[in-house]
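Only one chain comes next, encoded as structure tokens, the form predicted alone.
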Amino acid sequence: MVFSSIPFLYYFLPCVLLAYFLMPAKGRNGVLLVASLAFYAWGEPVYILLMLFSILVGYVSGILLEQSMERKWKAITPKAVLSGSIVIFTGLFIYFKYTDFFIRSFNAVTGTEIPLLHIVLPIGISFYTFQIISYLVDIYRRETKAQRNIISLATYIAMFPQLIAGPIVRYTDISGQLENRKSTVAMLESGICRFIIGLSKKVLLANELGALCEIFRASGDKSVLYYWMYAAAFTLHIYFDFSGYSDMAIGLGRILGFSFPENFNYPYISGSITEFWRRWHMSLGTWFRDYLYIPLGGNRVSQVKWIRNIFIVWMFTGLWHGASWNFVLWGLFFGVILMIEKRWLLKILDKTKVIKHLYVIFLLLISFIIFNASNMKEAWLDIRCMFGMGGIPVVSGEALYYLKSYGVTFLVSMIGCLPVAKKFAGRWQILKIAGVLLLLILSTAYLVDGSFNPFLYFRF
């Protein structure tokens, strides 16, 4: 089940909210947990067992870790408990997400033909695995206490608003809210508006831009212009798809009384790639910073080790997004640019106004071409064709046709990447409410008409 569907919007969600608000405060975590497990089982009933196993291991590991830190058992050290737990969760994560990737890579290098296992990737495993690991590490760092109530911990791990595609919520951010929260009128209003805005991003913009990308891939009339249109369409598509889901998750969280962290802050207005990654998928960036980059030594090491740390973090950032070498290249692409910026380029960019923004957009277009390629060969071909090295014309009739057809969609999408609408809505509350209602009606109409695509980040 996904948020941008009629069954979720008009059947599942109303029933859950009715049961949730009719239940006394002490029982709401139970309602939320049952709803979350039902939401997850709707699409993947088999992997509900993996979810329950992860919850149980996380619960037991947290208590064992805390007790070992209190020296209740001399034979078991906190580091051993933490290491063992991380091995279990990363082992499951690697098995489900990367086994076939390793087999394909081994076959390519050695020329062998080991058959693939064709393991189905459990939806959301990249997100809830990181949440459990951060919970255990924070206990080890004495930043939080182990949760003794398994219902509360299970609610945190399986919470359906952010289970499938984030944001990555740390236990320390909502531990207090798990035990005591209130859904105020202001939070309800804010949450509903935020959810509908996210829904409209997904349905009205991301789906349309995604359709153009599919049309491009199937086209036999490609041109240089068409490749650049495709790059722009996918760059806008992935932003509205992922930020739309994050908006819906944050909005649902507010309705339920939770305050989830922001995940996007208008990243396409950035003046450097460094700034871009402070604005894009912020919960993932801070996770890698706090649980990988800083433990490796961060930038407080020798230059050689600092370069090593950057490459490790960005290699894993790429791999986190997908089990393919183009994702690794995508991550290392940003790692190299960030090193160059931090060493000398940022000082030059700070002196410019328009150029620094054009520089960021250009690099993002190239990066997302790599990101969306099915393999390295396709990524290289796409980049060559963008620069007229693929033996294709500069302009084609199909490119001009779809440029005209999607001109309004491109224009609205580009405006939507700017904080203009947010500033406008803050000044005109009545128009904001009317606009949100209109967006809900339009989004519903599109969904009824069948204009629906799964969220891109579900595959991560």
Second form
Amino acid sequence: MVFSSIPFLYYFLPCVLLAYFLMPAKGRNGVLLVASLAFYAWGEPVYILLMLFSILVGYVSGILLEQSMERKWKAITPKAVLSGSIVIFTGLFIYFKYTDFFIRSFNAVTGTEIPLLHIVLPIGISFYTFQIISYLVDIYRRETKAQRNIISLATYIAMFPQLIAGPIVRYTDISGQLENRKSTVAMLESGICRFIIGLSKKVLLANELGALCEIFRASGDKSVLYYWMYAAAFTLHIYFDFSGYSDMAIGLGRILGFSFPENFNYPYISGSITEFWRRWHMSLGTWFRDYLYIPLGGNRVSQVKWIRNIFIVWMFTGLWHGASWNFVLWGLFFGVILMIEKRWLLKILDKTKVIKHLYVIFLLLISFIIFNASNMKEAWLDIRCMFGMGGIPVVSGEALYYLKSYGVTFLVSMIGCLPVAKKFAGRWQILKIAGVLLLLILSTAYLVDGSFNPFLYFRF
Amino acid sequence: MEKSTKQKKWMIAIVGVTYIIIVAACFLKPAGEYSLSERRLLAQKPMFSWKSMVTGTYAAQMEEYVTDQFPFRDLLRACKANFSMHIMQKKDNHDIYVKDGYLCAMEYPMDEASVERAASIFRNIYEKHLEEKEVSVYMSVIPDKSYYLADKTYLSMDYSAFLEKTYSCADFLTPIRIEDKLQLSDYYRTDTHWKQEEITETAAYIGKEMGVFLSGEYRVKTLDVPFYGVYAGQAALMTKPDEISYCSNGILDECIVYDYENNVEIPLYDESKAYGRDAYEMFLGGNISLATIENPGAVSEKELVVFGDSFSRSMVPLLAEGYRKTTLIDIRYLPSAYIGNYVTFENQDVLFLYSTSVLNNSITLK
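The form predicted in complex with the partner chain is what I want next, because the block you gave corresponds to the form predicted alone; please supply it.
Everything in the complex follows now, all chains and molecules, and the chain you saw is the first one.
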């Protein structure tokens, strides 16, 4: 089930909210857990067993880890428990997400024809696996205590607002709220607004831009202009889709009394790629920083090791987004740019006002072309065509038509990438109420009309 | 109470009440069976089974059901269409645009393989039933509205290339080109089809090319029913309805029409259908696969066989005036392989009468 759907908005959510707020505080985690499992089972009933297994292993590992740290058993060291549990979770993650990728790559290199397993990726596995690992590592680092109440831990791992598309909420962020939380008027109001704004970002902008990308892909009348439009449309599409989902998750969290971390902070206003990654998918960036980059030594190592660390982190960042070589290239693309920026470019960029933004936008357009290609060959073809090397005209009639047709959508989307709308909305409460109501009705109207409504995170 | 808290409570109250009303309507609204505006059956509540649940089909069908049965569905679709086209300035909604008051579907791009497929089906019919018989075989292609609206504002195929391609692929048929005999006003504003009362001269021209004289004198009866064509529902835009009329005269009044699909005699024009789901279905019984028109008042003994789509349903009654018997075959519903079971080809005029939109989407032809 996805948030931007009629079953979720008008059937599942009201039932959950009713049960949740009617239940005394003690039983609310239980309601949330049952709702989360039902939410997950709705689309993928088979993988509910995997989810329950992950919860159980996470729960037992957490307690074992804590007890081994208290030296209750001399034979079992904390490192062994942590390593064992990480092997289990990463093993499952790699099996479900990367087995076919490895087979395909092996076949391509060796010329063998090992059949693919066609394993269906469990939705949200990339998010909840990372959450469980962070929970266990944080216990190991003595930053938190193991959760003794399995309902509370299961609620944290399976919580439906952030289960399928993030943000990656760390246990330490909400451990207190799992035991004791309040839904205040301020949280309820901001949660409602945030959820509806996220919904409209997804339905009114992301889906429209996504439809344009689909039209482009199916077109037989491509041109250089059309390729650039496609690059711009996809760059905006993925931002509004992903940040829209994060907004909905954060909003739902607030309605239920939780404070989830922010995940996006107007990334397209960045003046460097370094800054971009501080503003884009922040929960993933900080996860890799804290649980991979720093354990590898971070930048407090020799230059050779630092370069190694950067490559490892960005290769995994790319692979996390999808099991394909173009995602690896996408991650390494950023790794190389970040290294160049840190060594030389940041100082130069800091001296400019406009060029730094054009530089960021240009690189992002190229990066998302690589990201959205179905394979390396297509990525290379797309980039060549963008620069007029594909034997296609500069302008085509279809490109001009869709430029006119989507002109306002592009304009609104570009304005939506800036913090201006937020500043404006804060000043006019009556307009805010009317605006939020209008966005809810319009988003519903678009969903009822059966408009294009893809779910990007199946491959994440 | 602090001012900002009061405002926040107002926000929660207003959005909350609206949400509760919509949710209540979702649960209370009885399920409908058919959408008149979209001209389609609405999804019904799926049967639950563990298998359908595990495979995910139940979830998918349930989503389709609750979306189809959503309260105020037509109003919300109209909201979306108007917001999309007037605020977001989208040029089309579901590939339908408005130009000069006409709703029109973007027929784009030209699908050469589809044209070739249609021509291949026609060729098979020709070689199997017509080639060695004493029959005269003709073909007319009916341009869709875009042909008369086409400019660089909207996407449209190259109609000249399309017509040349079609006629050259079907070079075994004698072309009767009618694109210059028609104009935009010959079509309904809200529907894909042409108006029967506006195509009488085109009918006379086709008749003349086949060696048949049509009187061209008709009584035109306009029905007292608003006609919202297929594009009105698909586009979901607020549009004025069309009027629907039909042409008759003393000869046509005496014609006997037989529907072979349902084995029943039917009227040439069924006014009751004009008040149903699709007013255009009043012409020759609507979407039936095989019908004949016996004309006792015909001057000649000639017979006509028309292979056609829905456009032909309003054209064939006019052509029937010049023939003793006219047979209309719709190979979208009657596979062409079975034609020989129903029609004997001997000493007839045969006309293939198809619109560009069917030829460009010939997967519907069997």
